Amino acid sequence: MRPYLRLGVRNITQSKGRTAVTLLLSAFSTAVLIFSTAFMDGQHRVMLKNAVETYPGYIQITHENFRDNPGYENLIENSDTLVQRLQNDPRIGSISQRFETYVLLSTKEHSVGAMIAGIQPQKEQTNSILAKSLHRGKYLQKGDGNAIYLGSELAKNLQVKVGDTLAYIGNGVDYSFCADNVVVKGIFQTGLFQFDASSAFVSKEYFDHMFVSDNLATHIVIYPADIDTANELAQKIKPQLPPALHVQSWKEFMHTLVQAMELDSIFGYITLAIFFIVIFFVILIYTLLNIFARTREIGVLRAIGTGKKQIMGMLLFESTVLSFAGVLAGGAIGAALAYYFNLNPIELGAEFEKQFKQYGLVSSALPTTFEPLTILRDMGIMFVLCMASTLYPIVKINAMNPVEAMHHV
């Protein structure tokens, strides 16, 4: 090892206080950055889960013209056969059929137009949070017959409760007159006001009988075995579909949510950028004071023949070693925290659960993400930041005249 590098090692080992403070600054900054990024990404994942799993689903198959003209002429035909063929794909966790239409729901005193959907209750327990959003009564079961599951705001507008009977009027697929009395089995509350005020669900078996919709569907909803691959899975499913059908992942049919998440990410990274700037100047000021406190030492080294390049190499060596060690320690701490809270999300308690559901949130748990590549990226950023903050003080002191440096107080 070259003499000036050995001198750098001696400076690191003997100046314990200075070394400890430098390590703590870089380790703390790195740990905070990694945990902040993991927490922000975790909240985005929760936002996605809440929005997508409320009802839309991760992947939807519809007729290619259904979104522009959601009428009976644009339905998925032979839906049972299509589902049977797709459900053997190991990349698909769950697949269900839905048929949505609009009816007039009525009691003796009140009438409200609403969407009524025939669903497969057991499969919807995976594909959506309808069952988890139960507010009063019971969730639907297969073979329930004329039982209906209402949104809380819709029930309030109709002034009905669990066990009450109401009537509906609509049109079947063959455009015949369709009407019946249904019994309120359960009332759900997702916290999404418009959805809770305009949605009602019945078993698809009953729906098919009343609306003449056997082997037909408006939507086929897919829950991927790995939700992170939803977009790729949608593209791989596309060749297996008849030409008239269209498949989209949530990123396509919920593009507004994607834009909201991107905007939130921008503000999040602006906040982290401010954090970077603050940390940069904290480390810069500390390094500046630290190195200028060694001005006489540097002057003596210059006076006995140590060259500027050697001084620069010694100081950069010290900075590199301390920055690397601090970032490595902070990375380990930050990664450990991200991993722990990924497995054990921060729980705000049962008293917050009801309040969260009022705002459309599935639960009050606040998880982090654990992404090794993201952690390594953040560690790299902090290492560069730490090194950059030492360059100015090193260049500044190295430019001083040896005599001037030796007489520095």
Partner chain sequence: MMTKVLALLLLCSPLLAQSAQEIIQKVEDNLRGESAQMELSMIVHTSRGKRTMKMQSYSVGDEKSFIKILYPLKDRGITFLKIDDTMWQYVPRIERIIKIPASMMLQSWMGSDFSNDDLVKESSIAEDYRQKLLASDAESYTLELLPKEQAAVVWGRLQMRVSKKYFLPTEVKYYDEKGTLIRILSYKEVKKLGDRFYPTYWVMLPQTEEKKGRKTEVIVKDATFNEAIDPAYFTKRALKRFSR
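Just so we're clear, the structure is a prediction, and the values are computed from it rather than from any experiment. Just so we're on the same page, rigid core means the largest C-alpha set that superposes within 1.5 Å between forms. Positions refer to the first chain, counted from 1. Compared with the form predicted in complex with the partner chain:
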Given for the second form:
Amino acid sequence: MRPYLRLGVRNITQSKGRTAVTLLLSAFSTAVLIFSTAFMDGQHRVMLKNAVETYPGYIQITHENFRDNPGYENLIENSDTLVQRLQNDPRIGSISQRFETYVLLSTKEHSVGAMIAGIQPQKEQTNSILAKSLHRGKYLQKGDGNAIYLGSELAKNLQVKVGDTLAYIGNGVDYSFCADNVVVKGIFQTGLFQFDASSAFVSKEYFDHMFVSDNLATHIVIYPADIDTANELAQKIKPQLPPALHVQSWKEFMHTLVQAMELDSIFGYITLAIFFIVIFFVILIYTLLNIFARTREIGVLRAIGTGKKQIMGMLLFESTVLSFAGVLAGGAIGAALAYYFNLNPIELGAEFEKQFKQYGLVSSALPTTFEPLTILRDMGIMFVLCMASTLYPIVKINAMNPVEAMHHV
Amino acid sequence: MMTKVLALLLLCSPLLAQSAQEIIQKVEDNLRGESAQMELSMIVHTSRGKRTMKMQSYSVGDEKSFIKILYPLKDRGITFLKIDDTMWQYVPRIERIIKIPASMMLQSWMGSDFSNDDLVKESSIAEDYRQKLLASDAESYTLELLPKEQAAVVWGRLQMRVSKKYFLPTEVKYYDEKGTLIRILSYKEVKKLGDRFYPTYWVMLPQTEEKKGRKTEVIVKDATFNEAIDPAYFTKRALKRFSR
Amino acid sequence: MFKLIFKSALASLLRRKLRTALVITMIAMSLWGLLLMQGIYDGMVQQMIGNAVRSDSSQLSIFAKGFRAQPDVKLQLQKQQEIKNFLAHHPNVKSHISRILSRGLIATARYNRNALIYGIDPGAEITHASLNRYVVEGAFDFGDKRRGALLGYKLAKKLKISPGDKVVLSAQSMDQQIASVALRVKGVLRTNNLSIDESGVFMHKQRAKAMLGLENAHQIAVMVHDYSRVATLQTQLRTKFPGVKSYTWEQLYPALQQSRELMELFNSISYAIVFCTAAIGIFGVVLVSVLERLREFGVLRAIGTRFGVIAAMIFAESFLIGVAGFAAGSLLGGATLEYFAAFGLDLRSFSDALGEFGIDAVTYAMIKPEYFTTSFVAVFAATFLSVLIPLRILRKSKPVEVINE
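Next, report the structure of the form predicted in complex with the partner chain; the form predicted on its own has already been given.
Below: every chain and molecule of the assembly, starting with the one above.
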């Protein structure tokens, strides 16, 4: 090892104050950055996941005119065949059909217009959180006849409980008249007020029988095997569809929510930046104190012929070692935390549940994300920051001439 | 010379307006009468094919009406009652009388191109609109109907053609506020039914892109006018009672 | 004595200009960031609350009992005139308005949507909570014949209509019939109160009364002079008018109230973390400065200076740094906040996303005196904590040994 590097090592081990503070702070800030990123990303992921899985799904196939004009003219024909053809694709986790229509729900005293959808209960369990949002009673299952699964606000407006009977009136696909009595099997609460106030579900078998919608659907919803590739998968499905159909990933049909999450991240990073400014200054101050305490020593080194470059090298070596060690330690702590809370989501108390529901968070459990690449990125950022905070004193001391430095008190 | 023309115009315009009103009044009388009993078929055409319904209707003026579905068997016994602006429906399958709420008024009636609101409000052309005679040729008058400012109608303008021979409408065009044609209702095949001539074939043809390929036909099979109808038909109890 | 202490502290600081400057900058920068964050986040939450209060609930809302659970048109306020008289003479009531509320349908020739119908008195709304300021298109006006309507902007977009267009509104009336009325859209509102933007339709109160066959209103909304005494008003209402129930905005919008609490908690945590870190920085500088002058202090002790005086000198040094940092930081932060309070933080490019949360596109920062008092306490605590250890070290050192070293 070259002599000045050895000097550098000695300096690190001897000036305990600076070493401790630099290590602690760089480790702390790295851990904070990694954890905050993991927490924020995790929170956004849960919010998006909830919003997507509450009902819309990751990928939707519809008739190309359905979104503008949701009527029986714009249906997916031969939906069974299409689903059969698509479901062999290994990139598709699960695929289900839905048929949505607008009916009048009615009890003896109250009548309310609402959306009713025929769903495939089993498949819908992975495609949406309808099953998990169960509030009272039971979720639907295959073979359920006239059993209805009702939004909590809708149940409230109709003043019905589990086990009560209500009637619906609507039109079948052939525009025939459709009406039947159904028994409330379960009541769900997703927390999305509008959805809970206007949606009801029955099993698609029963629905098809009543609404004459065999082999027809308004939506085919796909849950990708890897949810991060929803966009790409949607692109790949496009050419396999008949020309009148349209496929979109959630990033397209929920883009305002995606944008909202990005905005929230920006605010999060700005807040973190405030912490990092302080940390930057503290490391700067400690490096400065340490290096200036050695002004005389450096003057002597220069006087006996050590080059500016070598001294610069020594000082840079010191801060590199310190920053690297700190960032590494912090990275390990941050990654460990991110990993731990990824497996054991943070539980926020029930008192905040309402607040979260407003933003589409169904549960108050927030798992962090654990993504090695993001962690490495954050470590890189912190390493650069730590190094940058030591540069000023290093440059400053190198600008002194040896005699000046030797006489420095 | 000028004064003469002016005097003539002043004389004529109220006359014209008067006659527009008169035309509408005659048309309404001819279409409705004091009371009417009819047997109708309704055929709804969609891109998915067609569907036929048969029904019996009873009405008194434009305030009260009662409709009973006879065919298809699946829907037999469904009854509707309209009194003034309110509509009830009875569905034997669920054994329930339902009052159609405000939020459903503009929904399609029995899957057709008529809305619940059309049935309820069909009434008030003379009341809700200002009439103007646009043109007159050998066979028909063309009238423009502009809704009165306070009238609760969604249309921007109606254009009605009335046959001079029968004082019956032949065609009504419905425009929105921006002047876009939304739908056309045609009345054809005038025949002698009971005491009067009556259009026995009606077609509602939506014009918007969203409803392309749709059409609803109504065929009047039989009708009697101005004969007494049992007032029991126009009570809420009738919904259930006359369902069978 | 004090003069001397401060002079020596000042001299010591000036001797090490660079590190003094660094520490002051550190405090100033962190303070600047914290003040900015606090002011802007507070501004955001305050705007959300303001929007809910101004557009809907006011500070206190009075409904007939049971109306909140099942908003039936028939549940109009009983003894409305008595309540109004009571409110008019109540010293804590600034202003009050009454509204008609109903659920119904809004339709054009092509589209129809569910609507939340508000029957309002436009003049009263302007003086009560300046509802007119939410108009983004058209005007806040129902016309001479009171046949105008104001719509939430999302609703207007869905129905594809703008001012000048006609709409037909239908709702269940008192006599159980469906009542309809034709209105002309006069203006479009963006309140950022989600339910109003998505389905709110405002019409003239008299027109709504006539349409629905009502005699009284459904809601009386109250603004008070002193919100902290609103509970008293609620109690008085409860005893005087047992048929009605009053709700504060917090009771009507619990999620917003929680947002505010969450934000306050978040702010205090941020302050704690930032100033603990800053304290470490100050500590380093003070420690080195003490160590460098051990001999100097040894001499002072040897000639009989009390330890208290020396401690005061060190503390004064740290305190001076803190005050300078605080002054610079609050000037900078205060000025920036003033700017954002006057001109707002413009996030219009994120307008849609913000709308999703019900946040205005332009956020006006808040400036509260508490910001500066809290931050002063935080700075003071940081400077105080940072001298404790250096003082201990100094106390342990033996004057004679130090001098002889």
